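Only one chain comes next, encoded as structure tokens, the form predicted alone.
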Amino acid sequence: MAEELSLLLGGAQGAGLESSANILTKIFGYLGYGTFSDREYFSNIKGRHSYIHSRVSSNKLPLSLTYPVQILCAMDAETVFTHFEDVEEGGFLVYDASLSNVKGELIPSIEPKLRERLKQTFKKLGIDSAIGSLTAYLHESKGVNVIALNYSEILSELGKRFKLLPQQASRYLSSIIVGAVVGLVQLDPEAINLAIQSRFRAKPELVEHNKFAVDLVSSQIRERYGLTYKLDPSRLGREEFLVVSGNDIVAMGKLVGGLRYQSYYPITPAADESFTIESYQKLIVDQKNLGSAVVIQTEDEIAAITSAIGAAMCGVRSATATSGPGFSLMVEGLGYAGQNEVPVVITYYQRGAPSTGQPTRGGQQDLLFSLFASHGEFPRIVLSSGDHEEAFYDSIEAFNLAERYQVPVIHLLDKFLANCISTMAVPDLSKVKLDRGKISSKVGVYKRFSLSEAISPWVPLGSDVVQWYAGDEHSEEGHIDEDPINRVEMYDKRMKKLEIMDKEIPPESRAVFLGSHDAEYLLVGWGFVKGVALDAIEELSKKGLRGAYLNIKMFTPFPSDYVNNVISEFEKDKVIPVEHNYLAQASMAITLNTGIKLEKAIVKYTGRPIYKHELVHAIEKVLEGSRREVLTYGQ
């Protein structure tokens, strides 16, 4: 029996892969397993290679992925060629038997560089480029259990059973790989039925069709091959879990936190968050029922941030969600929010950059940009989240911080977290506190930017108060004022907030030390690195290497003293930044704020996540003396 299972499901974009992953994740969830899945796909609506990489655990809630996988299920030939090296010795490969004669060089969608690498690999192995030769090699040399199913016969049988046309039956290709996993792992029929019903509850005929296909395939695997992957029953001992994507959990956090206006212009990977909020939108508005969050798709990102600023000025909790190219367009609006002390939240999902970059791949290349975006100087808060649980609470805290200090808040996430589906504990709502700051109902003469205090009482637009806002420098009342003394007073008033925030926000909430203070080495990272860093530390502890992790959550105001004290506990060459960018940008932020220059780094900027197995190896090499490790694993 095994405590964990890693599997990879691959096929053409638009062929139903998401449905397969959704059903399998729910099956494992119903059975009480911890799951963690990443969806990797090209910037293409239909046709290019896409895959779901999942990790299932019987004794923990996984926070990262690793290779090799125990099960590879291929919907098409490209998946076999792309991922055959990812299968564990003695693992399982499920593919369509009718593809045995397909050759890799004849698949036009395979990237040229990958095709060349495959050519060299096949030459080295002494085999031709046909799938049949490749699967024979895997079976003979690595002991891989090759399961060749005839997909067309399975779909034909489905079509006959329900009188479907061939093109209708072909839509159930994704059910074949679900059935393969179900058959290999021998998953509980009740959980299978619940998962399929949950996915297709609005269309009973789809429930019936999918159940038939899954049962047919799982029966074939058991009867023809007699192969199983024995996964331990879950020992997590919890009755309730959430199984959610990063986009969905941020949307939930915003709604719990009192979001009332969300703007967006469609962009990957941010748009799905707004779609989730939109599904809960309630537009009935009267004196007794003010409805829920209003979601607006604007004509561009400039309109998105400026409308969000306008909504925030009117006293509602307001946010916009975007990615790198969209945020680039928002920076002038961001400056307006800084100048006018507007509590607006920008949820920023980083992806491969610069320019259009890698629209559907991940990265952490926008940290320094977010710290200094827009011309001039003004206080802001830059907050990052490392996992789904953090993202939920941080989405709420972003509103609290924005309104308490009357500053724009940039909540940094990334494509990895956005598209990863994770099993997580149900959030404890007793921990949720809402802080609306110095909202005032003052009437009569009102100085929106009163110099009497750095954080002035705030009366929303629409109240019985006359007030002015301008992009120019202004007086206490908000009138344009270019007097040099006024300029210094207003400038100082705004920047004073940095000191106040640094004093009031606990440093332990801005950087979190995880591990023992007598550890032999310290990993330093932020955002999505958290999960894989903790998993790698756990793996290395089995080899006698004790490690710790410093998770930086807030970069402005930066917890300088706290970070300095933590890093100073370790030998300098045992402090290792780990990041999804080339420059190790968090390391640069540490130098900027503490004067400490970290000489080593582990970085990855392929657009794919850092995997546990490659991080473990990289840490070992750095501890042996390497100064910089660049990770590249994964397609």
Given for the second form:
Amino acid sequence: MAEELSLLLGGAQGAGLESSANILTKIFGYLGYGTFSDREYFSNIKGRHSYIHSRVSSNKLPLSLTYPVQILCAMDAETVFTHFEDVEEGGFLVYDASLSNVKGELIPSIEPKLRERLKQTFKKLGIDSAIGSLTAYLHESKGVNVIALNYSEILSELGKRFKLLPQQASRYLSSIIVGAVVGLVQLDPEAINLAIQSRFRAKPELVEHNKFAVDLVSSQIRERYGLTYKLDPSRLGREEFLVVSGNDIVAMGKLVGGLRYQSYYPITPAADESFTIESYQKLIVDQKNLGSAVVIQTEDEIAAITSAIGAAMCGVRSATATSGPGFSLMVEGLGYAGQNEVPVVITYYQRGAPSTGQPTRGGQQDLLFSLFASHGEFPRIVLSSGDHEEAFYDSIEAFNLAERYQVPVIHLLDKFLANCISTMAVPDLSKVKLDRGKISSKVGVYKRFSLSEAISPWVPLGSDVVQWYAGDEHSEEGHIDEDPINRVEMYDKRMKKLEIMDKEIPPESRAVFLGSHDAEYLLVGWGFVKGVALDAIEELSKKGLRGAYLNIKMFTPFPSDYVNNVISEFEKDKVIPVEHNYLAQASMAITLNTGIKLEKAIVKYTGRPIYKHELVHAIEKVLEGSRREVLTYGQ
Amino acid sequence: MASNPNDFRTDIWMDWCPSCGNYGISAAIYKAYAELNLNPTKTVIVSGIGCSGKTPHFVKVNGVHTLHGRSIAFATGIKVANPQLKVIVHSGDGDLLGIGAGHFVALGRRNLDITVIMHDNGVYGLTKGQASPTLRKGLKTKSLAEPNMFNAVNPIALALASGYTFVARGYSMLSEHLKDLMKSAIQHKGSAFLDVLQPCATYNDIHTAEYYRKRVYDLSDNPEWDPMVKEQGREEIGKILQAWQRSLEWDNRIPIGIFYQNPKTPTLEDTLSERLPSYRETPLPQQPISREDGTPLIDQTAFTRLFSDFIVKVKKV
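Alternative state: the form predicted together with its partner chain, after the form predicted alone:
All chains and molecules follow, beginning with the one already shown.
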């Protein structure tokens, strides 16, 4: 019996993979398993290779992925060629038997470099490039159980049963994949029915078709192969899960946090968040109206940030969501918010950069950019979330911080988190508080930028006072003022917030030490690295090597003393930054704020997530003396 | 009862050049606001960058002096967040039709109830008189090294094409006429555009007060001129076409007045109100987000109900 299952489902973009993943996640959820799934895809609507990589656990809520996988299900030939090396010895490969003669070099969508690598591999293995030869090799040399199903026969049987045209039946390719996993892991039929019903609630006929296809495939596997992947029953003991993508959970956090205005311009991987918000914008529960959130698709990201600033001035919790190219356009607006002390939240999903970069792949290359973006000096908060749960509470806290300190807040996330589907605990709202800072409805003479305090009382635009804002250096009243003494007073007033924030925001919420203080090495990272870092540490602890992780959550105001203290407990060559960028940017931020220069680094910038197996290996190498490890696993 | 125009003056010194067209525009603002009896706390002037950008500092209503080209975008957020506010944009021709042209078009598409008043003097005054998008090709205003290389955009036609439902032109030296246009624009429900011709005494030595005096005529001098769409759908095309045709007049005679007005098109606020029941009655800033103790209005129960589609109940063994 196994505690875990890793699986990879691959097929052409647009062929229904997301549907398969959704149903499988729900099935595993009903059965009490924790799952974590990454979706990898090209910037393409239909046809290019995409895949879902999942980890299912009986004893934890997984927050990272690893290779090899025990089950590989291929909708098409490209999946087999792209991923055959990802299958564990003795694992399972499900593919379409009719593809046996397809040769790798004839698939036009495989990118030239991969085609070249495949050629070399085939040469090395001494096999020709047909799928049949490949599967025979996998079977003979790696003991992989090769399950060749006839997809077109299955689909035509489905078509016959429900009188579907061939092109209609072909839409159920995704059910074949679900059926294969269900058959191999011998999952409970009741859970399967519930999951399919939940997915196709609005279309009852699809429920029947899907059930039929899943049933057909799973029973074929049982009858013909009798093989089973024996997964332990879940020991998690949960009653329920929230099944969400990173985009979804941030949308939920924002709505709970009182979001009233969200602007966006379409961009991957941020746009789905705004979709989710718009789907739930009418906050009506049991006929009770709890308010509403307006979502505006603006003409560009400049309008996204500037309209969000306008809305925030009116006293509503206001945000925008974007990725690197969009944030680049927002930079002037960000400075305006800083200069005018406007509490606006920018949810920033990093993707492979620079320029268009890798629109659908992940990265953490924009940390330094977000810290310094826009001309001039002004206080801002840069906040980062390590997993779905953190992302939820941080989305709420971003508004609290923005309003308490009247500063722009950049909430840094990435494509990995945005697209990963996680089974998480339903958030506990009893601890959540909304803090609106010095918002008031004062009547009478009002100075928006009163110098009486660094954080002036805030009466929203449209209240019973008249007030002015200006991007120019301004007087207390908000009028243009170039007087040198006023300049210093106003400049100091703004910058003083840095000190106030540093004093007030608890350091232990800005950096979190995870692990025991007697650890032998320390990984330092931020954002999505958290999950895989903790998993790698756990894996190495089984070998007797104790490690700890420092999760940096806020880069400005930076928790300098806290980080300094943690790092100082370790020998410097046992402190290893782990990041999804080239420069180890968080490591540079540490140097900037503490003076500590870290020499080591484990980095990955392929656009794919860091996997546990490769991180474990890299940590070992760094502890043996390597200075820098560059990770590249994954397609 | 109308208030006093002087009540809308601030004590900030106007630092525009002597005989700048902006003085005429400001005079029209004070009078229009007084006659409309605007509530200064519920009125917002949003401006961009340049000489026109300073306008809000001289008017005692809320003022948001923003970034170059972005006045409409800021104004959009303000108006959507609080539809009870009167939002009036004062921006230059460079602001609106050069760097900010995308926002100009987008506002027309939305028909959000914002008034856009364009200070149209053909030059970028504050940076020493470069050619603006409304300066015609081949003209060489005072500070240009060579004649302007680009064709001018037609602001009236662009506004019509973008979907503005009130399109008019005024002239800064005809302050009383301009005031009336401003009032109509502000009272119009929907995106309103008012192109205000103004001399730049310092940098535009072609489009002088003398130049306009000879050419400007009021569309409504012709008793048959009727820019108003009274029935949605039927009259629209004809009214747009006649406005478009007039917008092409320039060299000898320059029309001012209302080119087009269509109060029948639903505004963005109408659309939002249909979608969000409480949008108009309880504007977003007045909607509570938390209880008195700071706990969110969306509590545990509400969360579970709202997002039930995302919740998977584990099967009991």
